[in-house]
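In the block that follows, a single chain appears as structure tokens, in the form predicted alone.
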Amino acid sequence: MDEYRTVNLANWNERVDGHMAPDGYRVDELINDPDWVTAVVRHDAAKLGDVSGLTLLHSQCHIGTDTLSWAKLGATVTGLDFAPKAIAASRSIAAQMDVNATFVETELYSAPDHIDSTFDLVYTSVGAICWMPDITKWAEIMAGFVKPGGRFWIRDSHPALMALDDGRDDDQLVVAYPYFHQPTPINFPATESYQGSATIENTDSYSWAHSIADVITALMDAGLTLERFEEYQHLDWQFLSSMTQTEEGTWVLPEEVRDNVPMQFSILASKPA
């Protein structure tokens, strides 16, 4: 593991306790309410349809709340993540839910050495690909896990959004970071995670920009067929101080600048049978 991934692993391991806490990922509701699923999965399920009886691989699953939400909807789920504390938390939640789910501790780039199955649906949820230094290799691995006739889905933060200065306290949209990929990552130190109030001592984390063209082209070059591409005006968390929360729980820019930049994108692709 190189220096950047070592730093990121320490950072993500430390986020787990805060995300498991009552003000974190709403783990208690996931465990105790049979009908409750995460907002991320609720949104994506409307796009992907019925998953009953499907095998599903969730890459970079963190503590598994999205993964286990798919299990509630009928999928047979496998999650992978590189952080041992996150995988331990995932297995603990699954045991408390009495759900038969598989969680694998592995670097994504090493995942084919640890998972030898292919899946009906390979799923990547919000906040994932910025941690991947090589988007081409990422796409090859994702495509390799899709069985013939199966589908791949990703919904993630839009790279145009991630290029903006997120430290401003006004509603000005100012580009501060690269939109296109750079080999050297950007360090975004923070003492708190994006959810939950727990503090973080391993404050550094490194991430990489990937343009929309890079992501789509990498998936197509890996053998997947593009079925649908969408862009959205909402986000799952507050990225800019000017954003406000909707009744649905998502976050949006002020109306006067809402059309100026996309917040998220999604890609649905398939592998020919």
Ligand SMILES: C[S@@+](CC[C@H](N)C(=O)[O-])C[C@H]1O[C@@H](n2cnc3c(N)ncnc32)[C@H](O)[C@@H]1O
Given for the second form:
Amino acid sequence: MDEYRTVNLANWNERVDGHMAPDGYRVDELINDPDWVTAVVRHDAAKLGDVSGLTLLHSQCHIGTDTLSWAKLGATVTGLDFAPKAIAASRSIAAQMDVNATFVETELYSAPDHIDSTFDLVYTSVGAICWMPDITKWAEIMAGFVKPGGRFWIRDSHPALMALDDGRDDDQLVVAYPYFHQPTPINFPATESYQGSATIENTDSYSWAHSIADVITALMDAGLTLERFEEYQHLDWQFLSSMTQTEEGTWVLPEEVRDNVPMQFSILASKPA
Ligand SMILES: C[S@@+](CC[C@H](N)C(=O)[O-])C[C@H]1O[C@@H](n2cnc3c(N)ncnc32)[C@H](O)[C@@H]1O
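Counterpart to the form predicted alone, namely the form predicted in complex with the ligand:
Entire complex below, previous chain first.
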């Protein structure tokens, strides 16, 4: 792993305790309420349809709350992540639920050395590709895990949004960072995570921009067929201080600028049978 991903690993490992805390992710509800699934999975399940009986690989699964939500909806799930504490947390949550789930600790680019299967659905979402230095290699690995006739899904922050200055306290949308990929990542130090109130000591985290064209082209070059591309006006977390929370719990820009920039995108792709 390069120096940037080593720093990122320390940062992600440390976030786990805060995300497992009562004011972090809603782990108790996931375990105790048989009908409860994460808002992220509720959103994506409406796009992907019935997953019962499908094998599903969740790439960058973090503490497994989305992965285990898919399991509740009937999929046989495998989650992968490079943070040992995230994988340990995923396994401990799964052990308290009656589901079919496997969690694998691996750096993404080494995943084919650790996971020897292909899947009906390869899934990744909400804060995934910005941690990847090489989008072409990422797409090859994602595509390699899709069964012939299977599907790939990503929903992630829109690179046009991520180019904006998130340090402003007004509702101006000001471009501060490159939209197009640069080989050297940008460090966005933070003492708090996007969820929960825990303080972080490993504050540095390095991320890379990937344009929409680069992501789609990489997936198509890796042998997948584009089925659907969508852009959204909501986000699952607050990126700009001017954003407000909707009744559904998502975050949106003030109405007068809501049409100015997309918040997220999703891609549904398939592998020819
Ligand atoms: C924002 S989370 C996405 C998780 C999911 N959307 C959620 O909120 O539960 C990003 C995840 O990517 C993982 N990650 C970052 N870089 C990685 C890498 N190079 N290989 C594997 N996992 C990585 C982190 O450990 C973290 O769990």
